[in-house]
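Just the one chain here, laid out as structure tokens, in the form predicted on its own.
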Amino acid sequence: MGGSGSRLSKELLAEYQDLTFLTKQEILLGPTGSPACARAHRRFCELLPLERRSMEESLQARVSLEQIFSLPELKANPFRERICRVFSTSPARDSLSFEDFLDLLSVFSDTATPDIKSHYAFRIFDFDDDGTLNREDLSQLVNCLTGEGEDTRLSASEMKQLIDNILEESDIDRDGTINLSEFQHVISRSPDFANSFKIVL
């Protein structure tokens, strides 16, 4: 990319680094031989129309969730819609800005802390956005993981038993829901969580 209009200012780059778990190389356009995650800005710009790909335009643009879903890293993820809606700052939660996209990549990066990862996992799994994981949230979570086809969908009795087991194990205060601290307590006992909760471009 060419002139000064195609580069992030040092101040903006420093701000992005301060506000995310991403390195300068992960934020900027990475050279061809760089790690895949070093292409965040380029990958975002590829989703924009050609006339919106300048640095200034791309920092103001928003990309629809449908376009974000086209990324191979999200295409097969059963939580792709929830992931994008949680990170979207648009009033309708139907698009991502470059900063939203950086936030998403930051949380799903290897360097994000387990607390940050578990906080966002909780928000993604809280389908009704009420601050707790209730039976309906847990049912939707299980359906996302198992698929909703006739051959993979759990029967009503299997689903009830599974949710009862989840609540028995996780609902410390016995209020019938899982709050953030209960969720984080469960996640803290899962050593593979941080390694599996990532997206690498």
The other form holds:
Amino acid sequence: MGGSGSRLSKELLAEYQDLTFLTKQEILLGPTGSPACARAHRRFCELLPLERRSMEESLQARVSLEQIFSLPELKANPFRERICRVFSTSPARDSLSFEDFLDLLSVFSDTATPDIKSHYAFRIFDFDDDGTLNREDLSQLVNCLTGEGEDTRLSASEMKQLIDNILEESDIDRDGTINLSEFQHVISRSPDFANSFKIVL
Amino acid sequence: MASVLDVPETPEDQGREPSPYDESEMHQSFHLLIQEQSQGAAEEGLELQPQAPGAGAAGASAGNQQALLGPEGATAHSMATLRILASMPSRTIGRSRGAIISQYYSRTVRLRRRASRPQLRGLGRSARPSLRLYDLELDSTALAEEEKRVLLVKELQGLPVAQRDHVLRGMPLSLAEKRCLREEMRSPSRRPRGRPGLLGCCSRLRYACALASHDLGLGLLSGLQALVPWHYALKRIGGQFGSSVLSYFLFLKTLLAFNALLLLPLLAFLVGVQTAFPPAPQGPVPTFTGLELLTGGGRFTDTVMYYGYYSNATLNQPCADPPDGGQCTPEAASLPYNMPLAYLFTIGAAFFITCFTLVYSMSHSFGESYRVGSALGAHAITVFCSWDHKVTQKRASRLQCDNIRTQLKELLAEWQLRRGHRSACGRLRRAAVLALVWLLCLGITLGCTVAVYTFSEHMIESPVPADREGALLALPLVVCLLNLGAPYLYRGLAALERHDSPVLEVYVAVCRNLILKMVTLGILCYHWLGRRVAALQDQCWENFVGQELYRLMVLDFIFTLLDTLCGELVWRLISERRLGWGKPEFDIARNVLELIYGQTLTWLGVLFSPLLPAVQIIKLLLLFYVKKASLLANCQAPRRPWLASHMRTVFISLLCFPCFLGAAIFLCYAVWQVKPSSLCGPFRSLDSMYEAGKVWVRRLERAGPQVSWLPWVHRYLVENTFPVYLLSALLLAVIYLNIQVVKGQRKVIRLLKEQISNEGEDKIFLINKLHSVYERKERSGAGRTQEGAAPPARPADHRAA
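Structure of the form predicted in complex with the partner chain (previous: the form predicted on its own):
Complete assembly follows, chain above in first position.
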């Protein structure tokens, strides 16, 4: 895709390999499979307009959230907006650069540690960005999980009961909110989390 | 920037050195101090420097706080309180860069100082507040972010390079920040102050070795799996159906790897060598008709595929025994190859490698999937961990939403039910129904077993003539039909009983099907080794058993294809057109059991047909494509919640325990106890297959002790039973110790939870006290602006925890 200008240089590739979790497994695919960083760069360049697809420009360019949402891997994910906001480093948090995109793929890759996955999962679920999951965060989370429409949501009493149960099970210090350590403690009890918190490009 | 709460010294603290041993008195006086402070604060007015919101991604969120709900209810805290709360360490770690850097700094320090005790200086914040910390800073290690960063870089420079990269990769910072840290680390202005001495070197070496071996293991495993280029197919399946259906295909890939591992030594040491030195042909070679592909006989009988083809002599001998007793001149560079010995040892080594890999794989996935106390917290785990981000199609995503909603409702209903007590009568009734259903299922199993037994006896009574080889397919046909029909009966019976949890239903169904299959195979093994050996004394019975297993495998494959066709394609056509039910579900449990059954057949037959793993590999490859096509065209994802990692553990354990163990027992019995036939095969002149090994060891013994230590090992460790008892006793002791350790850990976890909830109560108490202090301040401030009409009121509510 694109001319030779859209290929990543070897030094840059090596640096990305050292700093992210990508490519350790993909590199074993040998000549048939390209390293995941190069694949990610190709996909990212596809989102940019034609005139900005050279290597220098693509590393500086930023892509708006709507365009990221058009990626097939994120299109059907109800958390796509939160994911993009968490990884975005722009001041208004409404666009992703290529390195933000790599960060996203790295955290969601196969070899990322459960520690870092649970850290970012916490930030994604923290809808109001206050550092804890309070009742509103949890209720918004459950609504995301159960579906978009009005008829697919849980009733108010079920929601209250569910959130009470969740807090009962995970809020160890009984302050009414779940902070990062409590969240990570709950996650550590589920070995399926690392497996389901994956996006494959 | 930290907030500093200026507390003026009270007179009673002057001139006294508090010691940590009078902690109880300290607490008492601290309580008094707080009370006096709250009075003093209202009169003198407190200075508070407004807290800047945490650096990094948080933005102005602290200002937009919603009301903090305490455990009692609905009071809204003032902005000042909220600002302080927003800077609490437990909240900033989730969002601010400075907090992350400081957390990783302390982790790195702990990594380097693993052997030594933590210094007392670092305990300031976590210890109980003592009056040593007069200036009650809210953040006692109040370093700015820049200083923290410099400290972190210094610590990282002290680590070995591999560990440094590992730590850097695992930090939840953005790529640009990690690059900055790396740049700073690269400019070493001075030598890293690594810990000199043996301990630091050893731990560094150990860590490097552990990382290297972990990487190597990961690389090998993924290399083995990456050899088969199904990456996009699996991604598509995962995207459309989720992780649970994907686990079936991943298990198929694992089985392919196992079979390849089994086949390689056999190809190298048996098939290859025997093909290079073919024996003299026994008789006229029959022509190839298509029936051989089904029955395995005919043209295939006298080939490298079966046991009977292998010679019982030493191949490539430098000289044959000269008849006149003269000396023989050895040819140049020829290696004699003792075929019987090679046969025995290769099969043994292949089984041993498979056993080792299976047990390692099982223990690894068990270690990953079992957690202490994982049965608790189902609601939280469902909400936090059940969304599968691999799903990429809109329809599948909606289905996942439906599944999760159903699961949450079921969890809530189950929780309600468990709260309400059930009557003894209801429990007794449920137990009776359960017992009845189990009895019926076991009865069906017994019926199938008796059917197979009588049919096999009938086949022995009336032997099949040589030209009607197709009739040999009758017994495998009966077995396959029973294996196909009985699970439907089980499913019908299972509709009678109602389990509390849907996962238990699946496990029970898997159990019943497995019992049926294992019992049927057991009867067949008895039939072969017990009755066929006696019936075929003057023929090559090993070839016959190998062919029977080949027939079973092929027919099993054909029935699987038919089942896929009828069960999925035809069902979908019927249910969509006529009944309007939607697509059928992909039955994971039944499909996995079929895979396990096929693998058991392979392991049973390896001794008698060394090329059987190759047949299994071809079968698995074809099965992958057929199942994938049928899945994508005809099925939908299962509605039941499936814990993929638990399932993987269950599959591998089922593969190991009944199946591999049974195959190993069968192999051992055939090698040790059964007399090989005298007409064919590498052991035709011996009393048992194991004797080939014994003969060799005796020969080594006669040659003298300086030739080899093997006879000694054989006499004292293999033939002697004492070492086996000793090893078993040691193993039992180790298992018992591990159980005790786990029990102890559970106790510690419970104690720590209690301690944390006590700390939480302290926190609530302090938050409320803070709130009341600021409330009074605001009220007194407001009162003062209204010309100080009323005197400052006493604190109205003491919300002591």
